Amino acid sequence: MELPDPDETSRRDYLRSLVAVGGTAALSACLDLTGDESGSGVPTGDPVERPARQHAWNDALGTDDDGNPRPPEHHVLVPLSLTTTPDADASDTVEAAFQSLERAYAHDPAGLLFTVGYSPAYFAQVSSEKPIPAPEAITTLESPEFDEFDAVVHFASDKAAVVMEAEQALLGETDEPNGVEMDATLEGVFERAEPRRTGFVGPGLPAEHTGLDGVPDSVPEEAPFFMGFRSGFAESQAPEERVTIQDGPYAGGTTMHVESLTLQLQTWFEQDNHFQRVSKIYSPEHGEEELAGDVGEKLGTSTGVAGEIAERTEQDARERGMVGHAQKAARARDDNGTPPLLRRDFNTVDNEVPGVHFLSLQRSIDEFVRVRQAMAGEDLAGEGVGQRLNNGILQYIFVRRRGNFLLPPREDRALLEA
């Protein structure tokens, strides 16, 4: 991929795009643009003061005005390949590399966040008893590739140089991230995989990407997502204890699925008028009392939906021809109400194709394909709606990948020995 032209686009759109191309020229171009070698004044860090569990982000995220976490605007997924034999040498020279990382900076959306996780294949291949299912297809409606590399690394950052620089670091094409020297790097442990994949959040960003093919310029103006209204309310996400595995060699892990989509954003918002797309997000009371607002900023930290608006969800297909998308998902909440996912999923145009890579954080997979399956609806189908006709967004969004890994907690996610 070349690198975009900066006269051509705006600047969180350029540096977007110099995420998505990676490597040392882009990175170079991205410290051009902010003027500072050191990645524009990113703080470092001590990797003492990062937290026991690698997926605990929250207490380093801010929040938005009405209360819910802010995820990081920039986004990597680095897939790893494994070249050696796993043995304690090898462990060593992987913790050494992301401890460097964990000076290079600080544990903050202004520094690095970061998570490392291991596939079914790398169980495998190690000869270990596999602590998570292959992935598969969930509902009747795919057929997705499936992620087949040994690890994966989601970089996140609201600074694009970070996410660039940090992968670049691990990998060995880079000595002095923020200005700190690499004690040890993953050359000689693991390799690149396909495919590498990128995204980002905000509000105004997938309104930035209206020149792209298939994204109209109906996609509202300060929407954080290419759908048009905003998610990860706190209400509706998982606690992240509710995630952590509670017992066994992986306590204080967790598990991630990431599932990656393309949307069909045209007929999402040229086909349909507001009240609709407000209704299959959310419900349709959502729709028929104006809850929602332009872009979701009605609902404050919550959408509502947990309660009468889920169990009512049969009796909406079949009276009101429709059903929301969070309204369906509600239905596979714990008894007391409680999400069981964490999602930390973002927009992307990989491939110049416009998506969502969905990452769901939960205690075990298995959890994961409840929620989904419930989100999928097919339950529903022939109860007043169709298999992906006014059933929730499923006639607007396609899964094209999946993927399934172990989140060890941090004082063992080094290489895990054979």
Ligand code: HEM
Contents of the next structure:
Amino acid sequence: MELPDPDETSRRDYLRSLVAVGGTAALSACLDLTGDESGSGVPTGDPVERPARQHAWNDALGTDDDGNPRPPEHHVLVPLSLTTTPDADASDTVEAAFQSLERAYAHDPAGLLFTVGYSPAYFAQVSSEKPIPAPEAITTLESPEFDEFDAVVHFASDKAAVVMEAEQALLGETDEPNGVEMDATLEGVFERAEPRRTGFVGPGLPAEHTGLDGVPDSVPEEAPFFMGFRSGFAESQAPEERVTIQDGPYAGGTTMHVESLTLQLQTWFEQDNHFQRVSKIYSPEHGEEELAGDVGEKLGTSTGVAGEIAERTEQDARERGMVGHAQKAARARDDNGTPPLLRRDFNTVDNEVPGVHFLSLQRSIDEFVRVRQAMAGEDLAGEGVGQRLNNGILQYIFVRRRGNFLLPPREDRALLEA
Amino acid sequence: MTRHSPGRRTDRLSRRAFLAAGAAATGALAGCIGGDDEDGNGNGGNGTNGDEGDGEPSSPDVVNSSNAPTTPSVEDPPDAVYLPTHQESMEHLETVEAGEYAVMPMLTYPHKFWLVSGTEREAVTPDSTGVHLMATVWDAETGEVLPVDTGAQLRLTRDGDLVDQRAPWPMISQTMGFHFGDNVPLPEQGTYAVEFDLTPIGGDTVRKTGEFADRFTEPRTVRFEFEFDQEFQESVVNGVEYLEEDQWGDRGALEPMAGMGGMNGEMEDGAGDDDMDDGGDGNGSEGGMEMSMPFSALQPADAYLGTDLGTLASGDATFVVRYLTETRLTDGSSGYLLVSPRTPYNRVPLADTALAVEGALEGELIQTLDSELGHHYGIAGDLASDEQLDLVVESPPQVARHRGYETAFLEMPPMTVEVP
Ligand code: HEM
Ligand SMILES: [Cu+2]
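Give me the form predicted together with the named molecule now, not the form predicted on its own.
Shown next: the complete complex, the earlier chain at its head.
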């Protein structure tokens, strides 16, 4: 793939596009660019300081002005296929490789956060256990492709150079990430599979992509996500404990679902008006009462949809002809008001098309399916809202792909069951 | 792909219409089409209901940067179905079939339409070159148009590259009835391929009854191609036909383009059943369009059986109300209240409306698609002579509107139904 031209893009956009391109040439271009400030600035780490749960990121994350966890800016999902039959030796190699990365980078968004997950295809090869189901279509609106590779590594960092370098170091494509030697790599055990996915999240990042055909100039300057609104408020996210498997062989782990979506931003920003957008993303109440502001800045740490607004969803469909995405999804909260999903989704322009890699952690895949069905709101369609029309954001999102993974606790992350 | 000229419009109107574009105008037009100069006409702003054009009945056909002719519009339309100033022309592509579905894709220039959310309306004004892409979807077996938001989506590619992906809006138009459509910006002229996904008609969206009960459960994709070129752009713009000025804004509607098909609409045997892959000129739409595209018309009021509870009106929609005692639409233990809201004049079904009754019978009506009675809303229950109930429109039809329908079916006061 060709490297982007640095003169034609903003610096952050250039970094993002290097992550998307990947490869050693992109990495050295990235290091050239960030070298003087981050070459020495990326903190190294110590494997013993990593938490027991791979998904325990929240303590390491910074917060925004309101106190919501701030997700890392750059993300890569690297799919892997086994090239050998897993055994104890292979497992040792894999663990040594991961620990090398943990020495090279601190457990911090300024360093590297990562998780390793295994797919149903992996378990079919190594054990008779089926801890997670194969992915399936969840709604009537989709005919997705499915992730069929064996494992996936999710890399996240505020530094574009770090996610690229870590990925390449793990696969033996570069030596000495952040100046630290790799004791082992995945070579001989895993090779790259398809599709590699990349993305970004943070205020201002989506608006840097208005050069693409599918990204209109009207994407708000300060929006953290493509659809223009803040998401991931602390109050609507499951605590890490809530998504952690409590007992059995995978206790301390979690499950991950990755849903890749394409977005239609032109109709969203240029046909709908702000009132409709706010109503469709949060709730009609948010639209009418102007509760959200331009990009959700008025909302603090909570959308306030849980409880009364969520309970009124069906009534809003009938009487206001419109329901909000968050409002619908909040119907699937636990009885005590706790949200069951920990959403770590990010924006993407993979294949030059705006989209979202909706990455969600939950105790079991069933819980994802249940919430996703609440979000699809098929029960609401027909009288007042359509199967897509005015039914949250369904008019603008298109499911392309789904994958299910088990994220074991850190101590079992290297070829578990092998 | 076979190219059909857009000459296959009904010419019902041509008697009372005049063709505005003379040779001179056409020449001027050609110079404008595809030109890059932003002339400010392509107002893409949100939040207004302002019309393009100044409402002056001049001879129009100056195109703006989006290739939309700057047609005059009715200045102060009634809150009712009204006659616009002109009738659009469009290109009909060949009917394509997949599984149980038949689809006719149609193209015209990007034009203004209105989204509806609740009782709010939002104008969509074209602001870039492209097409208004539409598709009418019907049951290949019975020819009945499937008039509800089934969540269809399309992917547009050029030379294999994705150009656009969107869920076209469910919308209603006087001449085309219920269809899916949107203004789709096209970066440049060329051949475009479309994959149009039809999603199953979920039982939650619409209760399917009669022979439809177990049908439309499989997702299907139809594929077609179209040419976006100067010839197309000119022909759809030149084909615009104007109504006599003294009719503009009058209550009334343009006539449907195809023959009134619908429930009893006959599909010419074999029409549209040519293999979608052969790309051949199988389906003789030429001149035979009336047969090949059914129009989403419901039966006239007097065709419905049961006790006549009246033909009511609200928001300029017509509501046919019947009480059925002998019907397969209930489990047999009670009667059935059938309510069929439709547009006046053309009897286009009004989908995704929230209706409820209060009084002698109370509850929410369920949107239903029956193989014989067509699209309607219904509730099981018993009614006796002299009883009275209110028919309440909780939300007006949530479908986008072409011109002439945008001011109607929004404010819809309750109606009183009396059992004779
Ligand atoms: C393009 C895709 C999506 C966008 C732009 C989006 C955006 C949002 C926004 C703005 C909120 C409200 C802010 C917040 O509560 O943090 C929200 C909430 C939520 N979304 Fe999404 N979302 C998307 C896809 C999904 C998907 C695929 C799911 C799958 C189940 C989902 C599940 C949820 C849940 C569970 C909530 C919280 C509801 C609660 O308060 O309990 N979202 N989303
Ligand atoms: Cu249309």
